[in-house]
Structure formats: structure tokens, C-alpha cells
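This document starts with one chain, in the form predicted alone, laid out as C-alpha cells.
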Amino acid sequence: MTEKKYLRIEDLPGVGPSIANRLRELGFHTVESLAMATVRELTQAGIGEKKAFQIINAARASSSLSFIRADELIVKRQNILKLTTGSRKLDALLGGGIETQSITEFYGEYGSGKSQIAHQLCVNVQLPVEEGGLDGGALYIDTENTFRVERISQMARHMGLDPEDVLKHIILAEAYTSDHQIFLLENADEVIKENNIRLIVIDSLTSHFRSEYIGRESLAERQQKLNQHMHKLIRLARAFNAAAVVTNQVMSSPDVFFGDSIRPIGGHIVAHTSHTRIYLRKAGRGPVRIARLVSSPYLPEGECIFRITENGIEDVEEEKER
């Protein structure tokens, strides 16, 4: 028996105009976002637990979220796409590029190339699938005022794309506080659906949390909010088959005497929720950067080099070929 497909949240059983408005106030604008919701989240709209459970189940049935066999998962995973970074070597390190339906984290010191990669991905996502893109738009949540339209235009022109057209397909949201950052993502589902967003970028993930939650006494609250924030991100990525990319700041661990003492902010919460983690660092003073794959669900650790030029993210070998 084929489950009924619901297009709007008002179409779901038990959701009238009043409940629909209350759900939207909580940030649930689409059936897809309700399919990823928890009963506890919906009860905040004044809905009883039993009714909340029914609404979520109907949304999940409509979105084909159910138990499946592992062999069926192979077919389901064929829907997962890869987004090119612009560097063949970096793509190879990532198993073909940035995966949809998962979170990829780039962390490193200032000037290591985190925001540059984020900008490049906003351009690349608009390419056709056969060219390494996802044929969609990008949602860029900017927490450090790092987004530059001039850089996007520069990269687009190099790729033979119309800069003005590329900029039209990037939705920018500036987050002024950690609560504002959380609010933007929690209310992003309708924007994602209406604009065919296939890439969600948060640059940077931890900046506001790091500056607002200072001291050990506030650590637990910070980690709890970060945990909820990242789980919302992965739910959106899975609901809309989008790639989720976050950049992260780092700190130096004073207790490390041998090896690299650099550690990403966010502790175990960010480490466990980011499916793929890449550590970026400079290779001298030039444009060359080193990317190290630190963790992945199925890829081995490894390193590669790439460079950041006025054209964007490129392979180092290209310079030798000219």
C-alpha cells in the first residue's frame, strides 16, 4: 500500500490552521522538517504527546522514513551525491567530494583556507551533477562577517559562470549571536525547499558559542546547545539531500608535548556529530595548503595538498602544467 504524500503541513492529519501556525512559530515549515522532529519539540506548540506522535508518524510515512534492510540501504545510498571541492586531490581524499546527507567539518587556524573552501563550494554546488555540482543553491550562515560577494564573483568568472546569476542562488544569513544562529537554522526549512538549496554552510560553527559561553560553569549549557544545533543541521541535510559544511576554530592544548597541539573547538559533541573532519594548515608562506582527513565513517586517514589562488581552490599540479 502506497503511503499518502503530504505537500504542506496543513495537509497532515490532525494539523489545522491553528496548529500549523504554532508549528511554524517553532520553525517547522515543511513536512520534511516535521518528519525529523521529536515529540518533545512538538509539545512546545501546545500539542499533546499522542497527537504529536501521530503528526510525526504521518510526516515520516510521507517522507519514506522507515525501517529498511541493510541491502535496501545500498539502493537508498545511491541518492547520496558528491560535491566537488575544485581540487581533484582533495576530492579523492574525501572519497569523491563532499557527501550529501552528512556533515563535513573543516577546521584550522586563521588563514588556513576554511572560508575559501566554503566560498568555492557555494559556486560549485550550482554546477550540473555531471560536472561535480548538485544543480542547486547554497544557504550560507555567516557568523564572522567572512562572506564576500567579490570572492564569489571572482571564482564564478574563472569557471565560466555568470557571477550575477551565481550570487542569485546563494542565500546569505548573518548570525549576530549564538541564539540568532540557532534561530536561523531552525527556521531554514522553508527557505531550503523553496530555493532548491543543496548546500548548507555555517562559517563558523563555534565562533559565537566560544565568545559567549566563557568559563567551566557555562560549558555544559554551551555543549548542549551545540549538540541540538548540529542535530538540526544533519536533519535538514538528510531531509533535503543537501551537503552540510561547517568551519571550526581551533585552540592549542597546553598538555600536548609531542606532535600537533592544535585541537578543534567543541569537544566530543562536535567530533561525534561531524561525520567527516578535515584539518587544514598552511604549507609555508605560499598559496599551498595541506588537508588532513582526521575522521570519516568509512575512509582511511590521509593527507593531500592543494592551493588557494585568485581563481579559487585548485590542484598544485596545475601550476606545473602551465
Ligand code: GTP
Second form
Amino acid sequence: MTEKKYLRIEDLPGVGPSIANRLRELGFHTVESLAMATVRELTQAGIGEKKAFQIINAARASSSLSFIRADELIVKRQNILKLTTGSRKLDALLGGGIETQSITEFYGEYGSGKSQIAHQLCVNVQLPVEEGGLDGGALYIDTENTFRVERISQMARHMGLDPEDVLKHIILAEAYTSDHQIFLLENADEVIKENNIRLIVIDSLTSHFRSEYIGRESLAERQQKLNQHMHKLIRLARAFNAAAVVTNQVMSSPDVFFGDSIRPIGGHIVAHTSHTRIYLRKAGRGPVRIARLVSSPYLPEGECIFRITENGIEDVEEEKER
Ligand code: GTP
Ligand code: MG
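Moving on from the form predicted alone, kindly provide the form predicted in complex with the ligand as a structure.
Starting with the chain above, the whole complex follows.
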């Protein structure tokens, strides 16, 4: 690529200090995020359409994210990295681990292990690529006050890592409302870039939306906001080659009489925007969990088991499986 690289947003043609400030107010702190912006988003900053188009194009050229040939797509796909869950079986179900540049959703009942997996990923992401990590940090958007420093330390120690060092590479953002959650993600690009964040967790994606938007009349607004929120997440994951992991609760739908009446929250929007969906459930009272790959762009459906122990997410020993 011979395209000019721009490091800061004010270096882009057409962006002076005052436009740069307006863009920052809208949550665009990096050239990468501008490359993923839409013209409509920028016109909200009082920037004319033509100029918005010019800025986005320059940002795209700079981050080499514009038109690509289909054969180059293969190369781009080769940039996709996989993050280990800690369980070989679960990794295999996911085709090698959790992919960067797309959204992976874990849904299931309380205690099914969604937050435990999220914690484990925050540690694993810090491993070198050869060991199944992404050699980067984690951003954890916590909506239910579930993040536990002690649990991270426990997992890190088990892996022979220095807990203090591991905690230094996890940025925690507590979201108090759905609007706050949206705001945090809208403004996350700089934090992601500065801290080499390669894993973005939203635990849980839907809890605030579910408790704030009640009744049929607010459903359309809720879905529209969730849609925008998830698209922002995809764009960040693509721009920074990061894995995006969201958790989601379930509800039982009274209209289903046959089969499994358990449904994830969020309807079609969440279903279609999550690229990979995994349904977690308990297998009895012990530490064993069943993971079902419900949807994936190219992998077949399937199931596996893993367990949650003091050490974190692990495989179930072979003899116990039989
Ligand atoms: P909700 O957020 O309530 O919907 O549930 P969740 O799916 O996020 O559940 P979570 O990941 O928090 O799983 C909780 C379960 O993990 C507990 O019931 C325990 O079975 C297990 N667990 C959590 N911490 C530990 C631990 O330190 N040791 C062991 N052995 N198990 C743990
Ligand atoms: Mg949880």
C-alpha cells in the first residue's frame, strides 16, 4: 500500500482542530473509527456531506479498509485470529477459538457460565498468539457489577501469570444504564487503541435494555438502539482486529409448545448481528456445562462439554466423559 498513513484525526485532509474536536465529541478519537463511520454520523457534527465523505475516504485509505478484491479477502480473512477459551473441546466446537473481527454471543440461564467464560477470555487474550492469545488487553463493559478481580487473579495464577500484571491489562467500564453502556462503547476507540485492546466484552449486552424498555410501545426503540450498539461493536472489532464477546440472558417463550422454549433476549436484531451464538446450560448440579453452537457463518451446529473449576474454564477429563 502506498496510501498515506495518518496517525491522528487532525492530520486527515479536511479536518482542522475545530472539526477534530467536534468529531471527538461524537466519539471518533481515532482514524480507525472514522474509517468505519457513516456520512450520516459525521453530518451530525455539523460537517457537510461532501466533507464527511472526503474525511471517511481518507481515513479508509489510511487504514487500507476500502474496496478489496475477492482474492484479497482471503488474505484479510487470514488476519482473523482465534482466541482460546481454555477448553480444547469448546475451541474445537468454535473452529479453533473465538474469532476476531466479529461478535460471539454466549447466552444461557443464570449460573450457566457466561461471565466465567468472559473472565477467562480476559486472561487468555493476554497470552502470546502461539499460545492461543491475542497478545493484547481486554475491555470489559460490566452492566451487572459481576466483574471480580479475585477471580481474574485466581485464573491468572493457575496459568502461571502474574495476577497484578494481568489486571493491569484489563480495562473495566461499569455501565449504569443502557444509554451509558452505549456511550461507553461509542467512546471506546481511544482506550482500545492506547491499551492495545484485543478483546471487547459486554456482560451483559441486554440486561439494561430489558429492564428499561418495557412494554410493546418501546420495543421498536429498544431494538433500534440495540442494533446501533451492536454495529458499533462490530466496527470496533474490525478496525482493531479484536474479538467481541457479548453475554445474553434467556427467557422462556410461552408461544412455543414443542421443542426448547428457551430463547435468548433481543429477538432478530441480536440474532442477526451476532455472528456466532453459543447456548450454555448446566449439566446437573456439578461444574459441568454444555455448550451448543447454535449459529455460525460456516461451522456446523454441535455440542461439547466443559467445566468451571477453581482454575477457570477447563476440559472435562476423558474418563469422566464416558
Ligand atoms: P448470570 O450472569 O447470573 O446470568 O449467570 P452467568 O451465566 O454469568 O453465570 P456465571 O458465569 O457467573 O457462573 C457462575 C457459576 O460458575 C457458579 O454457579 C459456579 O458454578 C461457577 N463458579 C464461579 N466462580 C467459581 C469459582 O471460583 N470456583 C468454582 N469451582 N466455580 C465457580
Ligand atoms: Mg453473568
